[in-house]
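As a starting point, one isolated chain is supplied in structure tokens, in the form predicted alone.
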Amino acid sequence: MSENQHLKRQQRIQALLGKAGLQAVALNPGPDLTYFSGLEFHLMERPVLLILPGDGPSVLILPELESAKVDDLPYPIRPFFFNEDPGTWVGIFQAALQEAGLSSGKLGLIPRRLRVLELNYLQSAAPDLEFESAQDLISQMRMIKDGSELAKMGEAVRIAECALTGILSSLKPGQTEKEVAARLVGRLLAQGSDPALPFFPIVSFGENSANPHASPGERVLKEGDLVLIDWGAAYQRYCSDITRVFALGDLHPELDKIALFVAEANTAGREAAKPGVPASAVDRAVRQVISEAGYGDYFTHRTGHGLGGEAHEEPYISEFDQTILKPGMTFTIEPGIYLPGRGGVRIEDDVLITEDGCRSLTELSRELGQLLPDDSMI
């Protein structure tokens, strides 16, 4: 990414903001501020805020123990420091606020980040300011990825591949789920993933992967198992999100049926998916493959999440989304069955929206693949 790409972010959400009817916006800790500064903390004791104003530089609120993360900056900041007296912390916002002149007026907060305990410094710092969310302006940005952020996607599905084919040979009867998890997630950090994974994998036998989002525990694996592992790593905190079905040895003949029918649904939803269409066009044309193959009750999520500096994140691929799809979105298909207490199948791509269509970024089979008992993969 180059110097001036956060400044470039920062420029744009500034000509937005006017528009919105919002003086400011306010980010703590997670990939909203990162977008914007390139700066990475984590949630802590200690708050930590990002204003970006509508005019001038951007104010960060921090501890002096981070100092050090705001030195040599490729573009202006304005940064207020605070000790360990957290009776002085008030006293800091106040100052912060007041040099992002929001004494009053209407500030942007992203109500799934902002914590309860910066809410209540910014409102005892100005007790006149308005609140609003502000979380489609900061989404409406960030769902469209420039270059630099789909070569990052691609190498964290180049990365989650290979982690993934280089254990498939290593699965045996009589090993756990989490055994298997364990090896994996080894893997991805020996094939280059971020330590911060976008989520811990799945990875479900039998009858445990009819639970969409499974965890892996003390089941063993045996012949005629349903084998489902949901997956991804982190690029430079870029994200994929894989989902393969294996079978070891032969599998009941529905289970193979149902495999078939969630492929075909997986290839429906990529056709549909193409500049222009809203995300719901895309949920329809994949239910409407399991639904009209006598399976649509077995389908219980939506198809697909936007993906990206998170796992999750829009636009969300389900009947209830209109977001008209643009070059440059990227999200997943991931239809499943699930039959419970017997096993369930899930097939899930990271596709890019392009000019005249989709491409998949994930290049893995979609077939069933098959572990034979004597650990060898065909």
The other form holds:
There are 2 protein chains.
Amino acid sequence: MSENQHLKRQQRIQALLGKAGLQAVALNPGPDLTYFSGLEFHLMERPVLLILPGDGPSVLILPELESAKVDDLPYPIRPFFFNEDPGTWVGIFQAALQEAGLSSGKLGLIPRRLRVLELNYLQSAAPDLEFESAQDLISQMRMIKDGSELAKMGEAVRIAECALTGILSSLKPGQTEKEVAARLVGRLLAQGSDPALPFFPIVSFGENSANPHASPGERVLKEGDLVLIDWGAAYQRYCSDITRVFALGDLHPELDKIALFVAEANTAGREAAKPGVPASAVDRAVRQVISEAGYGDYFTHRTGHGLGGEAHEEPYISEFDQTILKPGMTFTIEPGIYLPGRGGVRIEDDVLITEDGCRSLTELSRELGQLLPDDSMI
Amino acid sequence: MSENQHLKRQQRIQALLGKAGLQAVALNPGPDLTYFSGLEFHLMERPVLLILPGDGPSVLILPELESAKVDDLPYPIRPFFFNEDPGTWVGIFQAALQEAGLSSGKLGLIPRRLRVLELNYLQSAAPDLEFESAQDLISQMRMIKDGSELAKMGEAVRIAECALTGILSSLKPGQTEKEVAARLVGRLLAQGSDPALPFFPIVSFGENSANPHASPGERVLKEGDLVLIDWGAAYQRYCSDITRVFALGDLHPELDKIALFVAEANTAGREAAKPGVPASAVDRAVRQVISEAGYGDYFTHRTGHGLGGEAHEEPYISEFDQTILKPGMTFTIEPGIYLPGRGGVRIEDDVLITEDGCRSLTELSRELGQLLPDDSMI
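What about the form predicted together with another copy of the chain, after the form predicted alone?
Now the full complex is given, and it begins with the chain already shown.
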């Protein structure tokens, strides 16, 4: 099943190349290469490249050392192996481009992924080749998730939710943000997350929660603290990304208040997200709730980002993204209000656009959770 | 102290630019940017760029959202902020390049790091600019570690060694490779590793150890298994990278034998590593021991790689790297013998070239360690 999936994706993009004016697309290691081939390579000092030509099997340039990766592929591929001597690599690129029928015309590439390293080899091997971004072409495909992708994202959400639930009862005054984050990582891996987490969890206590990009540090949990946790798992390379907030004891009343407004903004975003509207409309709906509550200046980032094979991908839920939402798109909705020196609240869900609206993949309560102070020791 | 360090590094490269025929060097997020500025940015869809010009303060192009990062820098910098509207970014690049005095001439960049994304903005903003690799220039500097870098690497080694020691006694038959790897990660973080580990540990049991690039899976530990663990920590972004092997009960005699040969090859490598010899000489010394033992065909990778701000960096300890070793260089020595279907042994140390030889930063015994079978339950 999943074998045919990669071949089908290759055939789909082949069918779209002509209309886009491209002879082929060239991908270096990363989520795009994996999406079309099922293969994974590290992004290293070596120039691995997958070329999807207008017709014929895909061409793959890879180190001899990793030749086992193409031994039993369930689709045809034309591999070109290079050894450890970089002096021979331009020749390998020449042979591979020739095999793919690429000597002139336009080759599509992904500017935010392809490096000057690979570009230089391509230019040396085929000086008449022109290059153009294939970002839109590929995101159009990747934005719409199929059933197997959604199943993986659902599992990534389940792993993340179970991991968090597993550590909440052990959160106690005196622990540092770093300790809690390390324990959460251990749980994520134990629950079955891929080793490569989509990102290291943010665990921030008290005033630190007012920094949306905080790194877990030595701040110790105290009674009266707001606790913000932003974490995710990966399952077969598909990501989840969730944020929830908790209180240890009684919070400053303004923090309770902003937690309600943020939950309301999150709901407004999920209600606005449906097929046919632009991504920016979701951002607007969310921002309106927070502005009307009087906290517009304290919501300092965009509403969300696409989620899937990458922790950040298209579409971006910002005022500048006019992508029309379609069934199968998945992204985060994560409004926040950050009060410098006091604390911040963010409530982040992963949603899927359905035929007539949106469905949240994340199911944990969006209310401010209450943590128990340390009176339950055995 | 460490403040002046970044300024000093900027001044050092400024002094070298003229001789290299470069007007400036441009760096995107990653270890090079951090080395010269102490700053860290995620590599994302936004084009962050640090420009080190021939004279005058450095120029930094960054998102408005991250402006706090340059608030209290201990050296002068000329920041150019962009907002969330990509339509305005070429203009920002133009202003920044103008401020850096860059309209023509050669701009140095790092091909294996800089993306087509940043290159396109540079080309649009200054069409007459030419580009050239500054890889050698920058690795010449980065290869020679100073005292503060060595202190961080030493700490990364200490964290990794303590973390491994902490889990060894709990390794028991019936556990999976994945479980052991997850526990090791938890220990690495608890011992004080940076959240961003240099790589996810390889834990491989029995026949799986014959694959040098194995990922931890569901293979269960059994009596008679060889256990290979390849792991590392990061401390303030400096890496360690170690491999050791263990036996649970009695191994096939050939595995005991290759463990001795690999340890001997490791020693030969450390003895060959000294100032004035090329990196390739270390590879040759290691390979000779294994070839003479009759296992040349089963040592299928290079002897090692540079280690520091990156888990793989210059120099590469391979037959193709003629870099002359100098005091202050740090790299791995990691011979291996891999017997398909049966098992593999690799013994990896992190070494520092000194004035008259080399010193291993890693101190764990290189002998095949004996694990206790599960007869010690309480």
